[in-house]
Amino acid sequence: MSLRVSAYTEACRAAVERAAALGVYAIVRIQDKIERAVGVANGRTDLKSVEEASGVGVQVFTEDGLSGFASSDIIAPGSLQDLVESAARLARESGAYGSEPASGIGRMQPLVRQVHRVVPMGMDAVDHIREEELVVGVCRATMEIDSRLAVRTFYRIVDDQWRIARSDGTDVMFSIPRAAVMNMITARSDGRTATVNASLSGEDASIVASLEGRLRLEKRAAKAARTALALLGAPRVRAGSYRIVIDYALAKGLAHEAFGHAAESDCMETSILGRNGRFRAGERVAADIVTIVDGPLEGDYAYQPISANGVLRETVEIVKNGITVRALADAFSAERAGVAVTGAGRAESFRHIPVPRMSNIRITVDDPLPMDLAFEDVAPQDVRECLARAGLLLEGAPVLYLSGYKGGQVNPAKGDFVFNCSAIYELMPTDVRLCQPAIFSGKVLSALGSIIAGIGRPMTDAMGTCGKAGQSVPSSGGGNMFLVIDENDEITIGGV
């Protein structure tokens, strides 16, 4: 079967053609997408939501390197014309503005080619009605664990299309099928509550539709909902700094909060990874063990396999060995930072222009401790006894195994990070202690530097939302199934 954006060979001629006559350079990106949605909330749905939408954005450039951009939800032959026509006309009025040429056109290679991830069950294997039914039980099965519980489950499917067309012969087209499924769990009682969430993400229906997805996804909650009502007990951890234990989503965050963007080209003047506005390649960021690597994999919530500027996006080794290999770059910015174009453009829509971000980060660490169970199946316990084994155990303090990632904020200039976590638990040699989530806070480069192991494979479907220059688009990452980071007083637990 043909992607639906096949259909659009006449208009990016079209569009392609009147822009040579006009002596501009385009780049035309047209997006087909088509999504589905359902909300419950305590087991009655309340969003059920079906949307279609397509349009074209046509970016051009001057000789000058003057750029212009225009876009529209029409995409025809004689539309695309006008849409060239109105970006040409605003890029050359821009000089009056002051605006900064762009460079970086000649750095993207010409590409013809189609990527088209068929999945096995796609927007067309599960109906809308099916969909609601299995949300709506996944919601009722969490609640009916007990009865101070509160759910709000949502789950999203997308097939989400582009073509991109430039001046210079390129004519690519890719899919990027993703689906999620979040749980928002609330215990209640006697005037305390907690919340923890529980998500599982992936390229379709199968997170809820197949056996393995739903056993996953229970798993996940019921331990969620475990956690919260425990939490509405739970003592406060004493401020100062620990070793401490981080989950792949915890993992997540870091990477891409804290590190990823900070090694994007186009941030190098305010970045902690930059030096005058170049990226610092050859410097030591962390030990010998741990590499950071961003790139498209199949079967991802945030797969891309091209840029919106129509460049294969790489896989790339942002710091292999502990030292900074490699930036995130787009063919716009990479020759200011210092850095080769890695296809990093990403946009949210056809209505935007691409910046360079991330697709699916991790951090790796060389050698983890092994843990034989699933991730859904771990206990602090089990976290417990590894650290046991391996002998990372203190008997002066405990070690808190920080569970759950709930956001967070850094300072890319200066590379400090907050993140908050889900729950705390405070591992010691005999016995573990459930305590209320804190503030994980601290400098990047420290936090890096004090990793001292890992713990079981990579897992790398932490889901989230990536904002950047007034846009979202989908993210996700991780890294082993825990990361173990030893104490340093430039990372503290906060408490009372």
Contents of the next structure:
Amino acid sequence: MSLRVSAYTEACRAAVERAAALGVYAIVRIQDKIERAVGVANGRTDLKSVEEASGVGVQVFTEDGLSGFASSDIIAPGSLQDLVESAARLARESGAYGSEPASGIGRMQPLVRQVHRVVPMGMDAVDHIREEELVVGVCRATMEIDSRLAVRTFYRIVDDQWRIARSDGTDVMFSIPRAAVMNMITARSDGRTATVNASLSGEDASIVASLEGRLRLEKRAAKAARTALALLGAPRVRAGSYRIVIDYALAKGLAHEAFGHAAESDCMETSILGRNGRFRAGERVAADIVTIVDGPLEGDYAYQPISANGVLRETVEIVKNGITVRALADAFSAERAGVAVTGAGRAESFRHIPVPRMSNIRITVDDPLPMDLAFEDVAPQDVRECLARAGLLLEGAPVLYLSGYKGGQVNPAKGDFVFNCSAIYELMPTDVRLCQPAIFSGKVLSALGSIIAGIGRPMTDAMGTCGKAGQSVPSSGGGNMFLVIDENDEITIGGV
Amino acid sequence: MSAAVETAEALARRLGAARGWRLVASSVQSVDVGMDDSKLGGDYRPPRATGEVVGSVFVIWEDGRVSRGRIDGRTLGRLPRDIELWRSLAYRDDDAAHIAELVPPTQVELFDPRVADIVTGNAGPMFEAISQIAAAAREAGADVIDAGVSCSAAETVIASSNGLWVKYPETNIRCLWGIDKTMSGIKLGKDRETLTGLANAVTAVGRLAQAAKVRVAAASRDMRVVLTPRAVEYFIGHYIMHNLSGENVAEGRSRYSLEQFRERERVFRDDIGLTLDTAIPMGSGSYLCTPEGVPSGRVALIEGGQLATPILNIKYARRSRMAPTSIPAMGMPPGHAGLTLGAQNMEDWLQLIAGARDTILVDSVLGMHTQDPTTGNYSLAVPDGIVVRDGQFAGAAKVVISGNFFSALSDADTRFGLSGDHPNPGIELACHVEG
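Alt. form predicted in complex with the partner chain, vs. the form predicted alone above:
What follows is the entire complex, opening with the chain shown before.
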């Protein structure tokens, strides 16, 4: 079956021809997305929807480099010609106010390519009645764990297709299928509440429709539900600096929020990884054992093989053996940042201007400590025993194990980061104690430089949404099952 | 006739056989210009023009099942296929299966033709506004300036099978600015004047950014901290909105239960109130009626420190057996959406700061979205907490603040300071500071 966006050849041609007539260079971005969603609140369906959204954005560059953009939800030759004219008019008008010229279109090589990712359990593999039953089942199974739980389950499956055509003859098409299911679990009792999430992501409906997917999700949901209930009576952790263990979802947060954004070529003028606007390659930022890689993975929630500017996306070693190597770059800021183009441009939709950003970022440690259990089966006691065997538990102070990622935020210009977790476990030689979640904050480079060990094999399916530049784009990543970060004065567990 | 009106009319005709329906459709045109890293336009902020039809439809079929669908520019050309598609995904949701009785929408002015002119052909005033922001920021000592101005004009139809047919024009303006990647400000409005007089607001942000350049130490201790009105909006948006959402209350995901609302339980200090007003003439968060046909207006959500009503759409109003309320407009800070917190005897904001002997002024935080809103607990990084000594800015420190927002709103010592520039007050409260 051909991609839906293959139907827009005439429209692309009309836009490129109109651009040539106006003396401007055009990048045409067509998006055709089908999204189906099911929402269930406390066992009852409260949403079933299907969206078929499509549209086109046209970015033009005048002979002086001035850029303008126009978009519409009508994809037709006449509409695209109008968009080219509108974008060109805006670009030229901005010149009168001292607009900065864009540069970089010459660094993109012409490309004609089609990447159609066919998935085993795509949009039509599971009928929507069965789909609803499955999601209701996930929600009810979690609720049945305890009567004090309220559960909201949300499932989404997306078939997102793009076509990028440029004035240099580039014409690429690709599909980026994805699916995710999220359980938001609130425990309430005696006026106290605690909320913990459990999610699973992938490229198709197998996350809820396959036995393997359901089992993983059920285990995650059960673990989260038990944690939420236990948190109702949990004490608070004392604020301060500790040796900590983070799970791979938090490791993804650290790699993405705290480091990946700083390695994006468009922010080198203010990034902690930039000096005089250029990427600081060849500098030590972590121990020899640490490697950070970003790149698309087949089967992943944030898979994207080609950039929104029509450039093949590379897998990039940002840090190798603790040393910075490469940045994530698009054609527009690569030269200024002193790095090569890696096809990192991504956009939320046809309405948006692509910016360099991550796809799947993972932070891994050489020679990790062994962990034979599946991630879903690892209990805090298992983590403690693993640390004890490696001599990483401390006598006088607890090691804090931060479990579950609840989001984060970073200021790449200053290197400040903050993350939150679902729960904290104090790991002591003879005891494990659950505590309330508290923020994990500090300096990016201090956190990276303090990684001393990893536990277990790499896991790369921690799902998120990247909000850079006001756009929401799927992101994912991970790391070893757990990372151990040594105590550092510049990394604080907040305390409440 | 706009594409939204055409689409709405076609849908109204086609949905005649359904038991009930309602829809909202808007033809929206917008223009956006911006400056990143002190550069106008450039690689990632070219001026942008967009034109779209956006909207949604809700249908109750003869068997009582319901469907939700999305309206866009292609809907008109895809009827009746889209209706069949929506129908194929119908589901049972008996509380939602209801169309509001016809009630005349509130008459509120929402449109300025001068803004529509900017959108449809003369973006000059937007570029001039960016220049105005940049000049004021530079004057205030900014090293790096980010700014954005967007204007939009829309024609919207809200209609239902109970005879509702509201068609109205609307304009919106949004101005944003950031200084040195540390402090930022926002101005929203619907009229042309929104693009003028930006300098004072930018200068106020610039003062904070200037203070943040001088780094000072802050010791770890329990102390009084002052949240600026902008910071208070983060707290209202995260903690209060979540727990007053009718859906969250009814589904057990809120701190509060329906019973607590019915009993008007006291949850804050008895002089504190929270109101939602979505019918302010030319107010950024104003509208005529909700997409469900509930007229805009003023509603007390918390009165005298007591829970008054959750924010209820039709579905959760029916489930809760309470009256539906208007709904805060999406995508804007709470105050601009009409949600305001107040207390008796609020002080003047500037005097509150001037009288501060030893405090930290918090304007922005990292990590608010990571906090559990049901507990009220907060533990937030403040990269640039402004240290205030004897009413003067002494510099800035990176701190972590922690406490409980709901406890602060019950504390007799918590103080409120209102300025003329913000719909919500700043708050001085007790919390723990980790330096």
